[in-house]
Amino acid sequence: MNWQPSASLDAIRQRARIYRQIRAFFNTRGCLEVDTPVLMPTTGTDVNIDSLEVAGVDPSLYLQTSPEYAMKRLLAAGSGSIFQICHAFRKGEAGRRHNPEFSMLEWYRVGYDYQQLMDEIELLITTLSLSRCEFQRLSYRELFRQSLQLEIDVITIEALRERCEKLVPGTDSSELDTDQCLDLLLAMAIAPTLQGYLFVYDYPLSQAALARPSERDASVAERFELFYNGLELANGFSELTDAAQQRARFEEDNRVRRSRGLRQLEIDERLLAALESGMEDCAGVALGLDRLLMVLLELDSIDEVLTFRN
């Protein structure tokens, strides 16, 4: 039986260094480190994320896919800017770049918007990498325009499905909706061509259930993702603070779940109550630490940075 760690001792030491530097970075920038529960009675309704439910517990509890909801309750309670290093869990995610249990850095900055948060991510990663890093930014629309010569605002669903089947051989796109087609093209046709650090921002509003709508363009949300050579590292946004809008988006998630034959999930009423009580304008982001460590150490498999692979 192989009892040895998956990661080398050097990778384990590098992880420890990075955690120390993260804490120093946020401590000097006035952010409070917090700790929230891993087990909670509700979970996210995102149709693209499957949660792990704990068996033998009554009432049911879920391993959290992110500390987001609990951290937002802290923000509503007046915590100010906060950060957390934690483990998160997602069902069905296993492979060279995925593991059902993974390490996450999540933080929220009161008074920031998503553009300011991107600035801070650049500074953090440059600090952790111990070298100068170059970052690019491109809107979601422009990414599809430059990569595939595709105008996402005017293309019909029929033409979009045809493009999916042409660019992703073997795909049956007949039942895919617009967002599913765009997700497929981004993951399979665009991401493999990306080079270096790239922020993709201003996602369609339909793909940003927890993000604030843009004041400049109501069809998009102030959401971004950070990629490195096509590998997704982070997902962040200017936070939606309107409880009524947030409830409507959770209900829409469950409607989509129902249409796709997925289980509908209980809405987190405590989060909505926190938003109703008032939460300051802020921006937040989740950064995958295992993947970032892969990038910084120039490794190709998540096994090489996990202390033990399940």
Given for the second form:
Amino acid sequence: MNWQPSASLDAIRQRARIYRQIRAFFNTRGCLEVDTPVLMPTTGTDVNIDSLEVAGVDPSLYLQTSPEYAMKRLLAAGSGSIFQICHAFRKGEAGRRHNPEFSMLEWYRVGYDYQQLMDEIELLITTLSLSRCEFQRLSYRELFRQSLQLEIDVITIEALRERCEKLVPGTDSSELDTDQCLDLLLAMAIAPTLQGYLFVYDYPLSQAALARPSERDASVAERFELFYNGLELANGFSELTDAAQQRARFEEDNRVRRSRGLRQLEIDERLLAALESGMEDCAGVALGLDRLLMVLLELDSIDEVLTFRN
Amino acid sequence: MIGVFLIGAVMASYSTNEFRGGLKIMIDGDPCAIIENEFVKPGKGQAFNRVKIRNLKTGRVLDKTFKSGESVDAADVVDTEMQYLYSDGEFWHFMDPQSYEQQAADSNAVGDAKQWLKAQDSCEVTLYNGSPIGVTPPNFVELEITDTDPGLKGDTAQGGTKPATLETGAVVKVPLFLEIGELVKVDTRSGEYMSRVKK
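Having seen the form predicted on its own, I'd like the form predicted together with the partner chain now, please.
Let's see the whole complex now, leading with the same chain.
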């Protein structure tokens, strides 16, 4: 019977060390630590994220895929800047770099925009690394241009599918839409070539999630992701504060879900009511702590930082 | 006949979340075995399974990408332990030691294994829809030398080797002191001589 933890005792101690440092970092910077429920009656509507539903309770409850909605309700209630270390759950995500239950650090900075939040992430990671780190920033559009000589604004879906099949052999792209093609190319043709810490920002508006549209460029949203050697570590936004726009995005998610034969999800009316009542401008980010530990300890598999797999 | 028909009618399939090494699936009409499966997903984007597979008919290894959640037909492939009987030149004949049922594999299906096959030896025969498509010989076989240059007596300490033809037709490098008629143990995976075997 193999009862042993899959992480080494050193990795377990390093996790405790970075949790202490994260709390000290935010406490000295005036962020309030909060704790929101892992089980809630509604869940994220993201088309590409599936929630685990808890059976045997009425009404049914969902294990949260991130604490975003609850934390935004705290922000609307006037909490000011907040952070949380928690577990999040995503159905079906299992592999060398994924576990259905994983650790997340999520924080919101009132008055920041996404570029200022990227500055703070750099400072946090440098603090946790105990050494100097180099960070680069590149827009999503520029990343595709530099890596694949591909112009995402003008390329046709036919040409995009052709590039997918050429760059990722063994792919049948005939049923992939534009965003799915871009996801495929980013994950399989671009990410493996990336080196060091890289922020990719200004995602296409069609991939905005809960990010605010950019004022400088109507085709993009103020969303960013952080990669280390191609491994995705964090996802953040200048947060969308407009309740009507947020409702439209939830409804659009459900429309796409219906077209793909996925289940419809109840919209979180309490989040929309909170936005309606007014949420201050802020930027927020979710950072995968298991993966950050993998990077800091130079480990290749998420198993090596988890006490036990699910 | 009815049984066979029914099995064909309710073809099993696997979802990408059941993918793992060794699973047998149909790709482009050919039975394939999964060698490696990697789950790839941008946090908020489409998830994919990047899979390395071996075509069990041709032996070729190729990469395939699936959207996660897609289903793929299962391949009706089973590996069975069978006893090698004989070859008539065109087919290699095997027998299931439990049912005594016989199978004839053609040259394509036997492939490189044919040079190691000795009557009575137990092999792994891969059956696809009930017919052989591959044969794996035992890891180690003991075969008689049927031809080699005369042995050099007293040369056991030297490291030299010479080619020797074995009873199945395989040619392996053996130490200089070995003679025609002697029995040797060979690793079929590397084709290397392991040791002399006392008769």
